[in-house]
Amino acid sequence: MAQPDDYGFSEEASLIKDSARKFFKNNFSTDKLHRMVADNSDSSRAPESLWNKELWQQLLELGWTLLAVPESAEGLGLPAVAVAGLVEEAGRAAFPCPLLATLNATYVLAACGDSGNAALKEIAEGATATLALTNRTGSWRLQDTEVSATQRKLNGTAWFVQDARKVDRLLVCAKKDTGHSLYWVASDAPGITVHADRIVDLTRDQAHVEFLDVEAEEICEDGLKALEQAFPAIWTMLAADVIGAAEWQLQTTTEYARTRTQFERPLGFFQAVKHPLVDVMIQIDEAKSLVYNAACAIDHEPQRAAEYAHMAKASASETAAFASSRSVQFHGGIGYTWECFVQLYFKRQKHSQLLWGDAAWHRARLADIVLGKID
């Protein structure tokens, strides 16, 4: 099936990201952002996990979380690029909440098929769920899992488990004799111990999850499958993320290089500052232009959605870099200081930049998919 010329981005999907951007300027400035999470400067701190509960409810209210699920498990069924749109905007906003996780679980039940369906309906009315799938060196072979499953029983430890602290349920691959199975258990289960991480990123949180004799539910037996059916919406997500972040970066920085002054001139005037702004607003176009069409693929072409996801989060990557180290240095000596929001956004794309696999990562999965693996 072709894809629409349009991405098949809709008036329905125009409305909500322009609903996400306006919920977000009323509701959390980037200064309520810089207080809730830099507030904090000692770099001994404890891991923390903060958000505004009171906003993500109001979030929950709107039904966002309900975009990807099913119909038939009495979400909205809305396409990806929908999705997508939200969640670029609440990149933008570097918004603290479990949305990108449960975001990420929800595709992944979707593609357990109807045995997923029990708790899609727990994620449409309310739940938030995170994956708890990579082994302790952060494989993204997910067959690479260190829990192990035993009459339904989890033991071992998940590691790099986004946003442990904020989910009401988690998904966890596990293996087991016969291959791999996918198990849904509440967060606070007897025998869940959740190890919460040091990360530079202070709008997520992250943690390994250890699990002794924890009693799950089974979900689907052939966990891989289902996985690797989701993980091109996983990627594209992602991507989607960081390039409302990486937008964000841009327009601010360029906000900046108009008002400050340097030897009478606006920093802006100088062809040292305003030729490498250009250059990240054609990385963004790039990046954001792969981005939709990964989503448009999800929805209108998925035999080549692996394929256009992993262009999609490889440049998303790369835009993370470029965008972060560029707005840090054209805001000269306070973009270093803690008190300037582009840190916030510089340390969230450093994490974005990483997660689910970096640019490197994605183009040798690309090179196996266009090429053919290389024994």
Given for the second form:
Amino acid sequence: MAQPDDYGFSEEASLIKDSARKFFKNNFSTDKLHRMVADNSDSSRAPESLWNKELWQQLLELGWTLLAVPESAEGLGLPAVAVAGLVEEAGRAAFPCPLLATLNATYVLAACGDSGNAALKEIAEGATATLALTNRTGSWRLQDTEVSATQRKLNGTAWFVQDARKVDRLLVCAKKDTGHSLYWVASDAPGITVHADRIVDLTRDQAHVEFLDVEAEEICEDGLKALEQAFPAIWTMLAADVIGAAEWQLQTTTEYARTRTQFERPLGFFQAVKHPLVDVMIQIDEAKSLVYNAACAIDHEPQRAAEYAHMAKASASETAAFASSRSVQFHGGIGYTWECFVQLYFKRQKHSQLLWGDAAWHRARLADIVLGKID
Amino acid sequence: MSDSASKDNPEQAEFRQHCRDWLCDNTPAEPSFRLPISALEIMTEEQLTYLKDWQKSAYDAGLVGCDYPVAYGGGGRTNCQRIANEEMHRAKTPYMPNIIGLGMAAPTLLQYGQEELKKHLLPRLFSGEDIWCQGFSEPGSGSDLASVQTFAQRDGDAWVINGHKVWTSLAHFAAWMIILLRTDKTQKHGGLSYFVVPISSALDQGVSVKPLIKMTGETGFNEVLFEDLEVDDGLRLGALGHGWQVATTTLLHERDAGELVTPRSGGMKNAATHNANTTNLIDLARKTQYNGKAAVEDPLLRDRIMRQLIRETALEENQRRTRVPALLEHPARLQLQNKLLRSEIAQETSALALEVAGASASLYLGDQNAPAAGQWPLAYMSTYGNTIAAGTSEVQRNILGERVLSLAKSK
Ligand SMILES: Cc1cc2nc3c(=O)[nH]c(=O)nc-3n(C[C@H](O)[C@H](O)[C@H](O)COP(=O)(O)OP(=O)(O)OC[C@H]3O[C@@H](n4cnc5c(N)ncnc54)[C@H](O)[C@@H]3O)c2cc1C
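Please move on to the form predicted in complex with the partner chain, as the form predicted alone is already shown.
And the full complex, kicking off with our chain again.
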């Protein structure tokens, strides 16, 4: 299959992206974000999950979590490029919410075939969910879960579970004697303990989730196959979030470089400031072009989706690091304060950079595909 | 990645078919002699004749100047040059020799030339009969182009030109030159005017061309000296004192950011036209032993090769995204990055190839033990031509910072 030249980025996709941008512009300024998540700078405080549920409710009503749900499960079944457009805007706003987590679960469920349908319908009705499959070392290999399943009972701990305290459901990958299966379970089911992690990023929450004889519904026998099929979309959506956030970092920092003067000149006059800002822009654009290529591949060139998604996430991870570094540096002393907004994005981007594989990890996977595996 | 044929409108689809049919029968065979990496290093009459023949036959078949009006020798089509370029590339044809004519002189002439001049010059430019060169840079004026000093003195209906241009690619074969001249010494930008001037027909009658040798050992660029060359006022493009605005059109096209798509061919891959791309890099890494195994199995080299592959793919995807307005933050943002990225990515890729080749990277053209016939060191050195010419990488970053990010001008 070949990709359409315009990525299949339809008028509808364009409308969704524009309206998402407007929605955040009108309802959720960075100032609001700061007041919401950065009210308390005490690093010994208990981890909190700070988010605006009312606003999230509005997004649910707008149908945003429906976009990726297949039509067979009463969703809208929109192509991944349309979803990426939305995620890019949510990333630009650094909006704390379980959108990415729920999309991740959605893509995995959709890869489960008919057995995922009931769970997908719950998402279509407004349920939120997240993936629970990473082990305590933070391995991004899909088979490395520490949770095991015997006779439909889950035991063990899933680590680095994203937005665990915001979601209604968990999609758990567990080992059983015949292989890996996927389980769908309410996040407050008996036997589940959610241990909140203290994390750097103020715009997300994260937890390790302990399972003690938790009764759960098995919804996919060949869990690894479903995960493998879904992960290109998961990497791509996170990369879309990153480029949105990086664009905020670029615009905010260039604005500062236009207005702040030193040595009788705006900072941007100096090439030691100007040229790296141009390089941030270049990196964003490279990553962005790769994101839409990967998203388009998911629907139109699935045999190459993993290859392109590795490119997109590798490029986005580098972009996250560089845009963050320059955004703080070029704000000078004020950029080093808790008060300044750039710290919020700096921390969110550090988290995104590493989540689901950093740049080197994705390049190594890409090399396995393009050059062949090595021992 | 996309298959652009699937998005053709009916005119484009029909034209694409025409290109395919014609190219199927008419793509020239590889020459028996070595061709340089690009037209800017053409050194011999033999090379020039082969490439001119190719351009002429492609023009006669309607694959050159497709989007220009019929009255000026063009094809009168809309958005078809890109199609022709894609098909010529796919057919692995040679490149065209008149690249400065096609890429810079033609769009500028079309926009600013007088009617008669366009009718006279454009057909011969498209066919490659007249080779063109660009006389912008001078010994004292490179990045600061608006400081050029070569002066045109008014003399009735004519102008008398005196001065010194340098780095003038293809001047040794050129019939015509686009030239930025000073017509007023009292103001900088406003004192510039833009002309076309004859070269070959004026040799030893006001014009002399002296070859310069590049670091690669190749020739291709020249010094051009003007001593009392007299030209008609009809050869002026744009109003007197508007040379800078006219030059902007030339420069935008030179950097692939202009309105008209430049006729461009070339995909032929013989031992001598070696592209600094990752396909060739990976090929090298498969064939090269590195620390006791194939270089392609070394984890650190793999990482660096993938970096290059990712950036190269991103550059292609940038071009594709340029055509999707809903995914652009700013209309010129991607186009203005094109030249910068293309040249810098090729530089990094070829530098990496030298590291992959290791000791063998010391072997140059003509050494029979050299990997890829010694092309990589040449390819690497050649990339500096591209990061310097047509606005250096530093100047490109200034332009991007100022035009796209609205940062204060560095001067
Ligand atoms: C292969 C090749 C072919 C060419 N062909 C042609 C041709 O056909 N016609 C033609 O007219 N010219 C041609 N040129 C000339 C080319 O356009 C100039 O070399 C180029 O514009 C740079 O000018 P310069 O050489 O005077 O370097 P300079 O302008 O002196 O620059 C020297 C260094 O200083 C840096 N620099 C200068 N100004 C700034 C600034 N404001 N900010 C930051 N850094 C700065 C530059 O980036 C560069 O690294 C060619 C050059 C090459 C290499």
